[in-house]
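One chain comes next, on its own, written out as structure tokens in the form predicted on its own.
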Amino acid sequence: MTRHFLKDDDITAAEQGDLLRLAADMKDDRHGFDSLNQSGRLRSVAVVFEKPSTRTRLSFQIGIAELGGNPVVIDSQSSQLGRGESIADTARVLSRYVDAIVIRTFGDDRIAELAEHATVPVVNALTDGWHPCQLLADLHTIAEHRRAGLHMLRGTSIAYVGDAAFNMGNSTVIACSMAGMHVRVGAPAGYQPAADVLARAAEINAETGGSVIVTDDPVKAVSGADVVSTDAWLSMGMEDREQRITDLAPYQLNAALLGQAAEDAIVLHCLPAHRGEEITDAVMDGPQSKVFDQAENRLHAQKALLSWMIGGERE
């Protein structure tokens, strides 16, 4: 049966463990793995754009190719898929001439789709649901930081602030559940993580021995956290911006609310930031801000992502 990975949960814990040994690996020898060009057969990778990107192109398409394959980059501006041709039979066409479909798009129910129709792995870059690959380089920049030891991440805690209602805290509070680590949501009423992921993350912790905690108290959350991590408030599509602005302005990652975590603390944000909303500059560029670390790692957490997929390292 096809995997795919749509969302944090579609591998296993241990599973997730293996990928983040072998995201290490590739970052320390960064040039040292060609495992989708195994015995001279290129794999080609189509990497599919519904949304604008930045790091989500660059590290896929560079990852894609340092590992030996063929990144085949699709805009749905320049593709039939912006002239109305069904998801399900882009997925069909794609099968029929890749390896893997990476995509980037807005509804889950589009990779939903996507998937049950592609007989190749699909891959979330992104939907509005859900951001595993981010979580991925997330978890492996915490294991980087940690004194503990690479990928120790059992009992580290992290807080989450501001809207967490989307794909960045659905993400963190399932990966991180996965990983053992305690969670700390802090957000207003109606932004916080729906009642089936807090579900789905309390079945998770009773396997991992990691937690879950929601509050809209901001200071609770990052009190003692090891880890910071936020998102911008306003996504593409928004239109509610002072009403949004107003709800989580006392969510800012500022430096008295990151004065309440752990003297060593990191602080984590997926990018882009709007500066002076959801986090200030002088914890952007402060020096506990690993936010340049974790956008380097998204390179190498998918790069060991669709090894292991698609190129072998599984087996």
Contents of the next structure:
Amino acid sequence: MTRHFLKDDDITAAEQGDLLRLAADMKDDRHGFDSLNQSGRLRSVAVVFEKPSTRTRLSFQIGIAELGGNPVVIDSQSSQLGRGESIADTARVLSRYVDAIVIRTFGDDRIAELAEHATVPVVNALTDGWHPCQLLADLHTIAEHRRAGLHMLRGTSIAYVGDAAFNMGNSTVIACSMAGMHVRVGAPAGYQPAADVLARAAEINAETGGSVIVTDDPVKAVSGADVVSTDAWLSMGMEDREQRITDLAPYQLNAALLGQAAEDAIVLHCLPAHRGEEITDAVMDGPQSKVFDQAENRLHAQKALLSWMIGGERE
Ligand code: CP
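Based on the form predicted on its own presented above, generate the structure block for the form predicted together with ligand CP.
So here's everything in the complex, that chain up top.
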């Protein structure tokens, strides 16, 4: 059966650990895995964008090339997707050409339809609901800065502050629960993860020993945390800018809020940042910020993912 990576728990917790170990090895020896496509299974990968991207586009394009594959990057404006060709027909056609389809799109129903009609693995490069590749990079970054390796993810606390009702909030809750971490969401009513996401996290945490709490008090969320993460308050396409900024202003990741975290806490932001909104310059550019390591780790984490999914590293 073709396996897809549409959301964080499309892999098991054990597989997540294997992937993170492979990503760390790939970072340590960046060009030592260049011949992974000798298995003959990593030839061409379609990387499809229906929304803008810098990090995801570059990290997939470069990562696929570094693995010896051929990245074929298309966007909706310059393809028939932008002129109404169905996602199902696009899946059927791309499956005849490539070994995997990576896609950034809007609703999760859209990527689910793509996966239903594709005969090759489909990877979520950001939907409204999930950003699982980002979380592989985030966990990689946490592990390397905890200095004690992957096993230290278990029991590590992460505060996610701001808008937690969409992709980054959802993926943080699920992926960190899979890693056995303690997640504290600090978000106002209307910006908190949905009940079904929290229910799924509870199931996972019963196995991994992790936990999730949700509070509208940003100080309570951040207090003593090992990692503090946030994301933009306005995702692509949102229109209620003034209301969102008003609602989320108390959750800005600034020096005072970061001061509530553990002394050696690290700061994550998936980027792009809106400096002065969800995060201040002082925090972004401060010594606790690992946001550019985090951006780099997209490359290593996704190389590991593709190698594992289609390059023979899973056998
Ligand atoms: N973090 C992230 O997905 O960045 P891009 O939107 O630039 O791809």
